[in-house]
Every structure is written in structure tokens, then in C-alpha cells.
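Next up: just one chain, as C-alpha cells, the form predicted alone.
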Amino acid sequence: MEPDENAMEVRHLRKSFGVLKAVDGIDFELKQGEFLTVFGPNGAGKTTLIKILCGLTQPTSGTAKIAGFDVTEGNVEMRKEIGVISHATALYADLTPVENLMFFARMHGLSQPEEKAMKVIDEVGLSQRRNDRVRTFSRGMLQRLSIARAILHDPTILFLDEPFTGLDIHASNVLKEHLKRLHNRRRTILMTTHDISCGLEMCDKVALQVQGKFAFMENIADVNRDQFESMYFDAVRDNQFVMEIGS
């Protein structure tokens, strides 16, 4: 893939469940290398719009492709080039870190497994603890083993639902610095969060989805951010009063 082209292309995707509309009519496109931060209240359907790119669900309409792909068509070539992180972590507990990996690494059909899962535990700072029992580790640190799981396979797209919750101020930051080490290396991501503070500091372009929309959409450089701030609050806010008065 050329830099210039485009690692995402979104067109009028829409999903619904019954009468919700858990996406409805997105549309965005990133080259290879951005970083698109997506926020939004509970329930504006971020969850739905990542498993609808990772190819998880099927959108009701619309068109998304991913590194080239119709996401539709459940091509085994584009799942090797996207990786997923998210707050549910998909490791095992009983197992080490190693053994995890190199699970993973089989799924992938990797070459020389072992020698992959050291490498990926190293870049993430968790060599020390390789063979500890997966169930000993705190929330940060299962955070970076997803990282780690979620890098093994060398992808070039990363989608990232919800990395930061349940995180500490520490282990925050140090989740925080590694995204940006895999952003340096050009991967394109796209990330959900309610951390503003990270959320802005780490993105090229940033948008907040509300009810399914993408009400605002921008690159970070135009973005003033207490006003977006104080938009993103409002959206919460409001959200918040539409549930109460539904309940």
C-alpha cells in the first residue's frame, strides 16, 4: 500500500438493530499512517462501527473497505492486515504470555512462533514477566499483552474500542506511549475513547459520532479544543437526559 492511498474508505455505512440506528451514514476516509480518534457518548455506536470495519457484523448498507477490501466479504487477506484492542482483551488466563502468543501466532500461521511472541512481549516491556500466569497481571499490563497480541501478526491497521478503561493515570500513559510508537512506524489507526486528554494528544484527525452520525469531523491542527471539549460534554450530557427520560 502507497502512502498516499487510502487505508480506509467509508461511504454512507449505516446499521440498525430494529428501530436503532447504530450507525447511520458514515463517511470518512484515511490515508495509511492517520490517526482518527472517534468519540462519543454510550451507546453512539462506536463498538458497532469498529466490528462493522473489523468485518465482525454486517452493515444494514453502505460500503466501508479496509486496506483495499469490501469488508463484506470476510477476505482472510484483510484480516492479516488489521489488529484489534480493545477493554475486552481476549487472552487467556491460565496460560503465560508466551504460551498466549504463540497460540495466536499458530492462528496466524506464522512462521517460528516463539521467536514472534518473544519479540512482540519485548517491544510492549514485558520480558520479565513472559512466563507468569496471565491471571497474575494487572489491567496496564493485560493492556499491553493485547498489544502485543494485537501487533504479532505485523498488521498494517489497528482498531483500538475503548483501550484506556479501567486503566490508572500510570498505566494510561504508559499505554499512551506505545500507541505512539506504533503510530510512528506509519500504521493506520483508529481508535474510540472518552479520554479526551489522550484521545486529542495522540490523533492526525478527530470526530465525535452521536446517535449513530459523525457530527463533527476535523484534522487535530484545526480543532480548537475547549470547544470541542465542551461540544463532546454536551453530546454526553444530552445523551445522558435521553436515557433518563427513556427509562
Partner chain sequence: MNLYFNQIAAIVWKDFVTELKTRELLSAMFIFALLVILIFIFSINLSIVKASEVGPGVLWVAFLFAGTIGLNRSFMLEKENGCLMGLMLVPADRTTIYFGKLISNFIFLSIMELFILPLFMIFFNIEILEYLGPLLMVIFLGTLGFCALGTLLSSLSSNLKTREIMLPILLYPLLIPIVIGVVRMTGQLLEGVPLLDMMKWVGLTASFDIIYIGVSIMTIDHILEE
Contents of the next structure:
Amino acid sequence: MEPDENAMEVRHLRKSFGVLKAVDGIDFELKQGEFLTVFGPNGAGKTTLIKILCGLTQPTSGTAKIAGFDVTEGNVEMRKEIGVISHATALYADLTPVENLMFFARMHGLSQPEEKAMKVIDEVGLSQRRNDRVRTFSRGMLQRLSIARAILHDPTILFLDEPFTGLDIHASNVLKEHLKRLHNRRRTILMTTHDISCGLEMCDKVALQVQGKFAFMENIADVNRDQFESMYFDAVRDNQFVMEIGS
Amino acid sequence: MNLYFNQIAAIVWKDFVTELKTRELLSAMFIFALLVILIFIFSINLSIVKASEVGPGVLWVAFLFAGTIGLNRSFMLEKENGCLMGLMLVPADRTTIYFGKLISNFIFLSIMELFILPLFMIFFNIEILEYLGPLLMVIFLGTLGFCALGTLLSSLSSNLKTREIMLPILLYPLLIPIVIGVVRMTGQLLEGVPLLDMMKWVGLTASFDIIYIGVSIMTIDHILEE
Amino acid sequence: MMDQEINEDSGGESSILVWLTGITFFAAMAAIFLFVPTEKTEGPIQRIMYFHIPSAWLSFFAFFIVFVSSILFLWKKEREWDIYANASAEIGVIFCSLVLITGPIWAKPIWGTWWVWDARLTSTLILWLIYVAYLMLRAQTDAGSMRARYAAVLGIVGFLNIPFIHFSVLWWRTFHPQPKVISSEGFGKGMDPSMLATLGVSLGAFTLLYFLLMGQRIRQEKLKDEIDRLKREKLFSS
Amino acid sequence: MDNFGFLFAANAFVWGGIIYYVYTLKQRNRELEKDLALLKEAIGKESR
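Switch from the form predicted alone, shown above, to the form predicted together with its partner chain and output its structure.
Once more the chain from above appears, this time first in line as the rest of the complex follows.
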């Protein structure tokens, strides 16, 4: 990838089926090394946005380029450049951390899968438990191992879908440390969250997604925190209202 | 191309390691198949009917029911913790997931069948050793067809709320042709008819296998999409 | 825009279709009960055939439409094709059920038994099971692209099964004494031209009925979509 | 040869089936149209 090229370029992205519009015309771009946090009420289409961007689902119209690859083409090469951390850990409960990561390393086609697995397990501080079954792990440890899985192949772009959900304070601090380190290593990061303080703390850009659209997107330097907070709460409240009538 | 086979091998390896640790799948399938055979034996009077006439049907019903348990379990493992999503994010073609699961399902089912066969021989008093070669061939064709369609449909049903119920409802009607084929072939084999005299059945089951593997390759992309 | 389309559907074209279907059905009924002579060996019961065969043809045609629409859906990913497949499967299952009901009613006085494991009956039953499973799959999943994709895969897999069912069931029975089959050649041989004509009219009437029902079902699905859309619009504007 | 009863039964099933299906279709149609009209009315009021 060229250094000056955008890591992400999203144009008029839409995802709808029949009348349901999960993503309804989103435009943005991110340079390499930038960190974007997307806030938004439940059902605003944040998860769908991430799913489109990492090629799990196809958009109805519009284009998205990730690391120079077009997501609509279902590009296998693109998936080498991305790592995804979500609420679901994507780890096999009956395997050990080493076996899990070795498996994913082999799927990525990495050479020396075992060494790579050991190395990232060390990085997330789980080397003492590396031969225990994942089923016995706490939520925080699972999330750390999930990070290890996502950064195993050293991706240039990371997607995080509400990574703080269900974590205790210690675990979320560990996660924040990792995110900062990755950010310092100039990894491009897109994160969705409900946690205002965590979300605003690390990012370069903030966006607010409401009903499938970006209602707001600014550089963090230009954002008045209180104003943003009240705007976010309004959006969540309105959404709550909509959801209640809808059902 | 090398990477492609490596990825398939990795999926199979992963399923085997899991099975070695938990030993849940094979034992459950084996005991279930055994129970099916026993229940059939209690419900038919073996002194009236000829064992070689009802035996093949009972055997295949046992394989089919036990195999369905295996399929359900196999995709449940992938759905737990969203592992299937993790698999879809690695730089691998979607068909590697299909083939990986197909091969591991096929191997597990075959191992179970190898354990069941001697018991079947003993319980029904049927001599199968002299027909073992062609019999294994028939079992291979039948099991492959079952797994080809079963893997496709269990990857589909695993996303439904009522997956345990829906898999058999979707799968069994579609499997009827192959069940008729393999039961007929097994029965004839045990009567001493050589496999060469049943080439139309061999052709039917083999083309079933090929067509459904082909259809799965073409449609798996549409199923493995969030 | 969608609104207009729906209103148009309920107007001009479809009312012509309604009249045409009605008239053809009337003609078919007249032919079946007044015009066509009673068959010598089977007696009046033979007149069931003029419903039975068109129903069978119709369900098969409907399943073929499911197959085609499913392929087109996976290719184009347009909701339109999903609607067609859904509507056609529903109609197909209904007429397949009628086949399965009228068959035994005919068989009881003629063969002396409600059901024989005859090749044709068996394959119709299997077909019915496949498409009932298809409708169950649709009923169990929420509306959305997942339901449409899964249903489309099943629509394709199910239709490709038909030749396998046909041959396996046919060969399966040849090892046993065969009952008198309603095979097309056996039926056609002793057939009077007036019988053929009656059958033809009846076939026409049922085919028209299929298109009429399809039109209604499609319109309904579109209405449903329209209501969903308006609901959403209303909620978002408030 | 006297099997009018069967003929009658078969006819009853065929016609019963078709008419019942058409009836449910009509019923569903009416409900949907009513919903649509209500919605449109509600939206019309709001926009005013």
C-alpha cells in the first residue's frame, strides 16, 4: 500500500433489503494510522457497517475501499490486511490458546504458525495459561486472546465492534493499552462503542451514526465534548422512542 | 493451490484436536446408532422376517440418524463464540470451509460406521466379510452423499433458531433417493449379487454425490454471508 | 411509485384475468360434468382425473418457477425474485396437496386401496415434503436477505433432487409386483378425443388460476413491503 | 361402478381447497389494505 493512500475510502455506501435500511449512504475516508470512533444507538447499523467493511456482507450500492481493495469483490487478499475484534470472540472453546492461534495462523497461511502463536500470546500476557482450555477463561482473558487472534497476522487495519462490552475495569484498561500501542504503531483503527470516555480518549476522529447515516463526523480536536455528549444522548433517546413504537 | 489444501487440512486438524479432547461426537454418534439398531431389533420379529432383507434398512437408518447428530454438533461448535465469523474473516476461499467441514464430517461418520458394522453383523447374524470390499464402496458413496448435502444444509440451518429440528426436516426428504439407492445396493450385496450388476444404482448415487458437491461449491458463498 | 404499480395491478389487467379464469373454469366444469362421456371401466370416478392431472401439472410448474426465481435471486439479489419464489412455492404446495388428496380418493374404488407405493405417488409425496420444508424454513426466519438467500439455496437444491427422486423411486418399485399405474401412455391409449379436449380445457383453466393466484400473492407481498416502508418513514419523521 | 360418493368427495376437497385459499388471500389482502390506508392517513395528518 502506498503511504499516502487512504486506508479506508467509503463512498455512498448503502445496505438495504426490501424496506430495511441498515446503512443508508455513508461517506468517509481514513488515512493510514488514523483512529475513528463511531458512536450510535442500538440498531443504527454500526455492526452492519463493520460487516460490510470487512467483507462479511455485501453492500447494496456504493463502494468501499479497504487498504486499496474493493470490498464488493469479496477480495481474499483484502482479508490479509484486516483484523476484527467483536463481542463474539471467535475462539474454539475446547482448544487451548496455542491451538486456537495456530489454527488461525495456518488459515492465514503464515509460516511458522507455532512460533507466531506463542509470540502474540506473550504479547497479550497469557503465556501462563497458554495450555489451558479456552472454555475455562474469564471474559477479560477471552477478549485479550481475541485481540491476539486479530493481530496475529499483523494487519494494517483493525475493526473493533463494541470491544468494551462485558469487560471489567481491569480488562478494559488492558484493552485500552493495546489499542494505544497499536495506534502508536500507525495501525488504522475503526471502533464502535457506547462508552463515551473510552471512545473519545484515544481517537482522532469521531462519528455519530443514526438510522444508517453519519449524522456527525469531525476531528477530535474540533469536538466540544459536552456538546457531543448531549447530541449523542438525544440520538439515543429518540431512538429508544422509535424502537418502542416500532414494536 | 498449496495454501488452499493447507487451509482445508487446518480445519480438519482443528476438528480432530477438538474431538480428541472432548470425545463427545464419536461416542454420542456410536451409542445413538447402536440404540437405533437395538430398537429396530425389538420392534421386528427376526424369526419371521429375513435378516438380510430388513438389515440393510436398519443399518442405514442408524447411520442416517447418528450422522444427523454429528452434523448438528459439528456446526454448533462453529457457531459457539462466533467462530464461523472468525473463519470467514481469514483470507481463505469460502469453499475451504465447506470442504474442511465436509471432510471432517465424512471421516467422523466413517469411523463410527466402521465400529457399527461388526456389531450389525453379530446382531443380525449376517455374514458380511465376503462382501466387505463392495460393501465399503457402497458405504463410501452413501456417506459421501449424506455429508455433501448435510454439510451444506447444516451450515444453513445452524443460523436458525430451531436448528436441531429444521436440519432433519430439510435434509431427509432430499436424501430419500440416496437412501433408496444404498439400501437397495446393500440388500442385494448381502444376497450375493455382485456390485457390477447394480451399476445403475452406483451411477445414481455417484452422480448424486457429484451434483450436490458441485451445487454446494456454487451456493456456499450465499450461505456463508452474515 | 410502488403505490401506483399496486393500484394498476388491481385494475385493468388482473380483472381481465379474473374473467378469463372464471369463464375457462366454467367451460371446464361444463365439459367435465356434462360433455365428456363416462369412462366404461372406471365409471364416474374417472372424472376426478380432470382435476387431478391439471393440479399435478400446476404444482410441478410452480416448483419449476421456484427453481428459476431462486437462481435469478442468487444472481441478481433483487427482492422481486424472492417474492416470486415464495408465492410460487406456496401455490405449488397447495396444489400438490390437492393431488395427494384426490389421488387416494380415486385409488380406493379403482385399486381397492387408498395408497399404493407406486412410483408416481411416492415421488409426489417426497416433492410435497421438500416444499413444505421450504415453506417452514421461510416461516422460521425473519424477513431479510438471509431468509431470501437460504430459501433460494433450498429452492435450487430441492428442484435438482427431482430427477434423482424420479429414477430411484421408479427402480425401487420394479422389484415388486406393479399395480396398475396411471402412466401417461396407459391413460392416453384408450382416450377419446372428447376426453383429451376436456383435459385440455381443464389444464388451461388451472394454468390461468395459477397466474391469477400468483398475481394476488405478489401484490400482497409488495403491499407488506410498502406498509413496512411507510411505518419506518413515519417513525423516523416523528 | 357406483362411485359417485368418491367423486363428490374429491370435488369437495378440490373446490374446498381452492376456495379456502382464495378466501384467505382476500382476507389478508383486505387487512393489508386497511393497514396501508390507516398508515397513509396517519402520515397525511402529521405532514399537515
